[in-house]
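In the form predicted alone, a lone chain appears below as structure tokens.
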Amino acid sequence: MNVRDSEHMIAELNREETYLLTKDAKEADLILINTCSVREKPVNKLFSEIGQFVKHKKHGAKIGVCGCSASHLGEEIFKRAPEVNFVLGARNVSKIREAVLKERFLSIDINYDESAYAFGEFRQNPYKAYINISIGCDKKCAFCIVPHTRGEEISVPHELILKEAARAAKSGAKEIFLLGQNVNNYGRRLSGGKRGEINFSQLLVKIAEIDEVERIRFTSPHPLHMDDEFLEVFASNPKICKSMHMPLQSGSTAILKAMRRGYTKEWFLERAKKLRAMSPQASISTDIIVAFPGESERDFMDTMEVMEEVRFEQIFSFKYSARPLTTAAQMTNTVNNKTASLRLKTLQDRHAGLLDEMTPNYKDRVFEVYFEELRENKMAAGRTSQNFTVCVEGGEELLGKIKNVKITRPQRLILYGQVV
């Protein structure tokens, strides 16, 4: 989502002036820091980053802080870093041109509605198009600050999504990547409180009908909204990549209730089991938080049990991080840091073990790989439908193409192979 927000900002800036991207802060006329606030570490990093940019930037260059940390810190950013010229919240991206023209600008309204705004065209990767299908979040998860930084959930009208997808595909982006906090809740509310005409499953079908679109990905679906219609469309439509992100967060029903996730351990396992049965070739990734307030050893073992049963191909795992404005931040039954660290290590070590069991099975398998980047040592990289990264010897002649690749050397994070 931050990648797409950054692309929108660059596109908006280029409506009236020509901006070229640079990796050298000393060259920049404008430095944008697009922030995340889901965990504490990125927020802490923000101010040290600003300090480095202030030290090295050229005279007259402006600094803008954007995104979720901008939304929730607001005026405090000016107080702690007076060298910052503007602060632009996550729901105020379309105001970037106004922001750069003023000496001091602040816009952090989380109720500002950009869902129907027609942003300019810019993509950092010509082979993949990120498309927002909704903004904000209506879930009230106890650990999550996002509803306080991105506002209530509003779906983008499907006509705009289809036009953007068709335009991107015609310009060479064979893969469409749909974005939203809860993508499979799409259509619940449009601007003005109106309900959408189609749901997420129907939106997937309509995008798949665009001839030039060859692959469709999305993130993140919510386990609570993984109904049979959604799973059927996912499993049966050949254009939909067989990679499902199912954020577990915890395997304990008691902790899930405390987290306000809305489902149980049993519900999650049943949905995952059904997904595996309907789409045996699909990979499943997940998010896991260990040491949420009140998590007992038994609760943690429930999480381990779910991981053993589902055998996730990828996990994003973290120790619980208290965030301001959330209900969990008020909880007093915290888990000590030593225990939290041990649980995280136990989880990650076991997942590494599962990968060591699963990865050898990919040897000699042939995957369809969509190549989208060049790497060192004359290698080209791409992704399978299951979202596995694959590297082969090759160059620009592979970019933007889908090729069959036989895996010769499977590793945990990267599969190496040769085009066949």
Given for the second form:
Amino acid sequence: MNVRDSEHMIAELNREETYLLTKDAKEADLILINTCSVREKPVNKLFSEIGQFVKHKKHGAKIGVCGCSASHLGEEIFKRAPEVNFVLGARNVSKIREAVLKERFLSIDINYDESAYAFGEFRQNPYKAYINISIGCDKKCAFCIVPHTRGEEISVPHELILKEAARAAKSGAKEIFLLGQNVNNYGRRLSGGKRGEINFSQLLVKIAEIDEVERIRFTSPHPLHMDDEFLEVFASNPKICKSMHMPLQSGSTAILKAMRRGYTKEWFLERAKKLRAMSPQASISTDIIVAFPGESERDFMDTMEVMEEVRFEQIFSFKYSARPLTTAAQMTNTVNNKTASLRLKTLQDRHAGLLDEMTPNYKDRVFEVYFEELRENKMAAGRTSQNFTVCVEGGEELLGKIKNVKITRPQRLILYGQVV
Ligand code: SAH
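For comparison with the form predicted alone, kindly provide the form predicted in complex with S-adenosyl-L-homocysteine (SAH).
To see the whole picture, the full complex is given below, headed by that same chain.
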């Protein structure tokens, strides 16, 4: 989502002037730091990063802090880093041109409605088009700061999404990647409070009807909204990539309740089982938080059990991090850091073990790979429908193409193979 917000800012800047991108901060006239605030660590890094830019930047170059940390820190950024010229919240991206013109500018209104704003066109990767289909989040997960930085959930009108998808696909982006904090809750509320005309499953079907679209991905769906209609569309539509993200967070029903996730361990397992049955070739990835306040050893074992049962192909796992504005930050039954680190390691080690069991099975299998980028040593990389990264020897000629690849050397994170 941040990548897309950055693309939107670049597109806006380019409306009237030409901005060239540079990786060398010393060369830049404008330095944009697009931030996250989901965990504490990146927020701490922000100020040391600003310090580095201040030290090395060109005389007169402006610095803008954007995104979720901008939303929640606001004025404090100017206080702690007076060299910053503007602070632009995650829902105020469209104001970037106004921001760069002023000596000092702050816009962090989380009620600002950009859901139907027609951003300019810019894509870092011409082969893949990220499209925001909703902004904000209506969930009230106890650990999560996002509703406080991105505001309430508003869906983008489907006509705009379809137009953007068609335009991107016609210009070469065979893959459409739909984005939303709660992506499969699409259509619940449009700007002004009206309900949308179509739901997420129907939106997927409509996007798949665009001839030039060959692949559709989306993130992040919420397990609670994985109803049968959604699973059926996912499993049966050949253009929808067979990779599902199912953020578990915890396997313990008691902790899920304290987290206010709205589902139980059994419900999650039932949905995952149904998905495996309906779409046996699909991969399932997840997000897991260990050591949420009150998590006992038994609760943690529940999480380990779910991992064992679902056999996730990929996990993103985190130690719980207390975030300002969230209800969990008030909880006093915290888990000590040593236990938290141990649980994270136990979880990650076992998942590495699961991957060691799964990965060898990919040897000699043939996958359809969409090539998106070049890597070192004359390698080209792409993804299978399941979202596995595949590398083969090759160059430019492969980019933007879908090829059959036979896996010769499967590794945990990269499957090496040959085009066949
Ligand atoms: N809207 C998405 C989450 C986006 S944040 C969803 O509900 O799936 C991505 C992940 O960061 C979350 O799924 C969660 O696992 C993790 N996360 C969020 N808040 C956290 C916190 N306070 N501490 C640790 N991890 C957190």
